[in-house]
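This document opens with one chain alone, in structure tokens, the form predicted alone.
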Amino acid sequence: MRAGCTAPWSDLIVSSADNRTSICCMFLGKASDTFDSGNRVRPLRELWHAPELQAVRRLQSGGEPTPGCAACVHSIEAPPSRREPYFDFSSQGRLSERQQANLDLARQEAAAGSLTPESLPLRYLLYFGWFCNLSCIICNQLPNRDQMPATLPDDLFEQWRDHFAAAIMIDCIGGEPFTIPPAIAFMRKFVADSDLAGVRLRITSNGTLLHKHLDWLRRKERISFNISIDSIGDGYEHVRAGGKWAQVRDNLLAACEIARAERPEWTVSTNALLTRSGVPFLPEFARFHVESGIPTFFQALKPDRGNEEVLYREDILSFPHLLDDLPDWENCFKQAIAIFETSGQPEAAKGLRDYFDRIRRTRAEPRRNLDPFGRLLGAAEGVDGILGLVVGSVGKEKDAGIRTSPPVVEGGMAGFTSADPDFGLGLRLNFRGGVPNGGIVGIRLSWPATLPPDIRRCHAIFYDFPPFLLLSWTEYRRGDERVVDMVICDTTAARTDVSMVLTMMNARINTRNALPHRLEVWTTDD
């Protein structure tokens, strides 16, 4: 039998407010539902061998493929030579009897490639809700917080109490889950439960209230604190709009001095999306961790719906031409490894270093510093000109309760009004013989630049899908416009006709979603 990831044997992810179980927070396949017709969270068992995770399973055993996976280093299916493992079944440290044998059973049947194992999870991920005090720039759960407003119920703790004695830790996710009071009811019985005392107790949080309950969590032995900041100081207050650093600081530190003081098997860390707002304070980000002893680490940024435009403007590791007006960009990041470095915190210095080197690749790509804009190719203006371009949506509009309305034209523009966030209109490209001069092609989207306070510029996205690659995506104002430039290749440069879909996603639902008044199309000048 080949062998996979491990994950379909150790993890389980729970998530209340997408109604979600799968057995990866990166897995983007089919999942079970967590919650049967009746809103009750489904046992664990009819959870764990559900069909959608024995796929996974079969996947990872070198059998039947099943989506979801392909992208990941830990799947079966990366090359062996970039391959990673995921879980380490052979070193967890002292466990009870109990857990000791789950974790051999939980071996052997990864080993066998079973697909409804006897052993229970290792690890839950329990996402108790998406509510959070924060509102981070850079959040993909953000867009769809209001939506999305089920909770996983306190009472889980009774229903599955038996399997939890079971297991390596438990993770208590949100949103933020020190705002979710089935979360914090359900962490203080688990905390007093002396039967759990060996089980350990994972906190993700963004650590803003931490100190209003650090009294009753010092009572656990096994704590560990996964603290989310991206950032400190001015940064961190940026991208984490409504966090006070100066709390999280002295929050982080409280936690670090229990530690030291009482609780030896606690641990306390952070993590970082790496972000174009946050790297001028990567030097200073690295030296308060390793003053404070704090270890941490870097994490790509997560695209969703309704934050793909936040990444556009964001994420340096897809779109690295946002490092441009940062002229010491690359001493930042050299600083920075060089502090973790010589501090003892060679994890975080790889990490970094990791990103680092991938951006300078991808920035020396030829095709990344192509000007598109020279010569205009075609335009299409006007509401008659817009909607010719339109060929379809996508969405979830023609489920029940989902309202939306075809596109119209009001004051002068073409847009659509729907309830449902994921609804867009795909706008279709037609290049003949192929998109010239290499396969680069600029896409130009304009909008008045001011709009009545009921209507909404829709997000202009362009998903990527072979042989297009999205290279930038850049918004700013001319006069008296607001313009998109986009960026887009042809991977393949085909030479024969090709044809690309620009999507224009719903900005807020319920709201009318305003589409350009004119779309242009350029290439490189001759």
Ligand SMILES: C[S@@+](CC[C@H](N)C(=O)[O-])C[C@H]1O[C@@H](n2cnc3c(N)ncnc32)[C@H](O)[C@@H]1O
Second form
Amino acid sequence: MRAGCTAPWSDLIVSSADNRTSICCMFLGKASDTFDSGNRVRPLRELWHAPELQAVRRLQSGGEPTPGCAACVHSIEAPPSRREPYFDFSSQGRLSERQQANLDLARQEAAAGSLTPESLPLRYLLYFGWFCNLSCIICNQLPNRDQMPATLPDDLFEQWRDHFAAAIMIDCIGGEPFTIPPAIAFMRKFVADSDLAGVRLRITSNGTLLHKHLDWLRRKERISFNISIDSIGDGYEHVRAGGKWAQVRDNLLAACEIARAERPEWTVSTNALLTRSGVPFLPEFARFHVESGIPTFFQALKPDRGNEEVLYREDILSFPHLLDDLPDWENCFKQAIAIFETSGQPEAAKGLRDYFDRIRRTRAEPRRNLDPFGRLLGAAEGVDGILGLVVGSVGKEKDAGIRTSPPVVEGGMAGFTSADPDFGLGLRLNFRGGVPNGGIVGIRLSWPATLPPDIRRCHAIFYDFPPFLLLSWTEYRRGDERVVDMVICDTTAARTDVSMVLTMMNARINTRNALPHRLEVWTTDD
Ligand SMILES: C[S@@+](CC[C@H](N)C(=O)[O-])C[C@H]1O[C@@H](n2cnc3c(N)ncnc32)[C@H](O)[C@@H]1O
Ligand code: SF4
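What I would like now is the form predicted together with the named molecule, since the data block earlier showed the form predicted alone; can you produce it?
Every component of the complex follows; first up is the chain already shown.
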């Protein structure tokens, strides 16, 4: 048997809002339903042995491929030189007999490639729901949370209590777990149960409400607080909209004090998504962490339906030109790396340096430094011109209950209305003999600058699909127009006929979305 990722034998993610149970948060393939037809969480063994999970175990033990893991560094599909181990079955600290036996069995079953392991999950990630008290600008749940209200019930505790006793860690997450009553009830029962004393409770939280819960939490010996803050001070309050930095800072320090004085097995750490808005605050962010002794780690943003345009404005790893108007950005990175490095946080320093190097490398790519808006190649104008480019739609429009109007013209503009958040119209552009000038093209989309209040500009998205890559997406106002410029690269620079498809996605359900009134295709001026 060839050995791949071990996650399918160690981890289980149970999510309520989107009704998905799967292996890990990197997995993009088919998941199994969390709830049965009576809206009860399905029995653990039924989920753990579901065909969708078996398919991933088959793939990761060298068998038949299945989609969903291909982009992950832990997958058997990653080149061996880049592949990273996922779960360490050997060093898990002090365990009960039951935990140790489960860990040993899981190790053996992972090595044997068992599709229906007798061992139980070692780590559970329980997404109690998507409700939250903040509206973080980058949040991947925010665009859909109003339409996805389902929560895990707190009696999941009684339903799976015996299985939890064999686990090493249960991670409670939301939405914001401290705003979701069943999540709080579940955690209270967990904390009070002496049979689960050896099972670590991990809480992934925005930390804003921690001060209201520390009194009952301090009864549990093993807790890990994973507090998402992204930035500090004004940077924090911009990215984590609705949060107050002073409160979160005090809560972090209070949890650290309890850990120091009475709970040596508690851990308190923060995590930060790398955003453009956070860059000016990096040195201050580093200083806070080294002064308080709180470890942190940096993470890349992930796109999801609904937050793509936010990521076009914030994701400096994918779109490093976003740093052009922050002349001091390199200094901010260098200072923060030096603070982490010289003050006992080498891992944070390494994480940040890896991202810094990647941004510098990407920015230096010649294709990122071409201006393709030199010569107009062609344009589609007005309702007929734009509708002439529509080649079809994406989304669940055929599902029961989803009503989508075909593109209709109102007030001289084409648009659509859909109850499906995943609905969008594809606009196809054909290039005879390939994309000119080495494969780099500029697409300029324009709308009137002001639209009637009940009309939204649709989200203008270019979903990367090989060989095409979106290099930049910029939005600005020009005269009485709102303009979006996209730079797209055909990475093969093929000289044969090619087509690319832009998708005009639903900006808000049941609201009229306006398509652009003009689309132009540009190339470099030589
Ligand atoms: C959705 S939140 C829910 C838990 C809690 N409210 C919090 O903020 O930690 C879970 C984690 O997802 C991260 N997250 C949110 N939006 C993301 C995005 N677009 N890409 C990657 N991670 C994201 C958050 O920073 C957080 O660490
Ligand atoms: S606190 Fe967490 S769930 Fe809430 S909006 Fe922010 S990232 Fe999303």
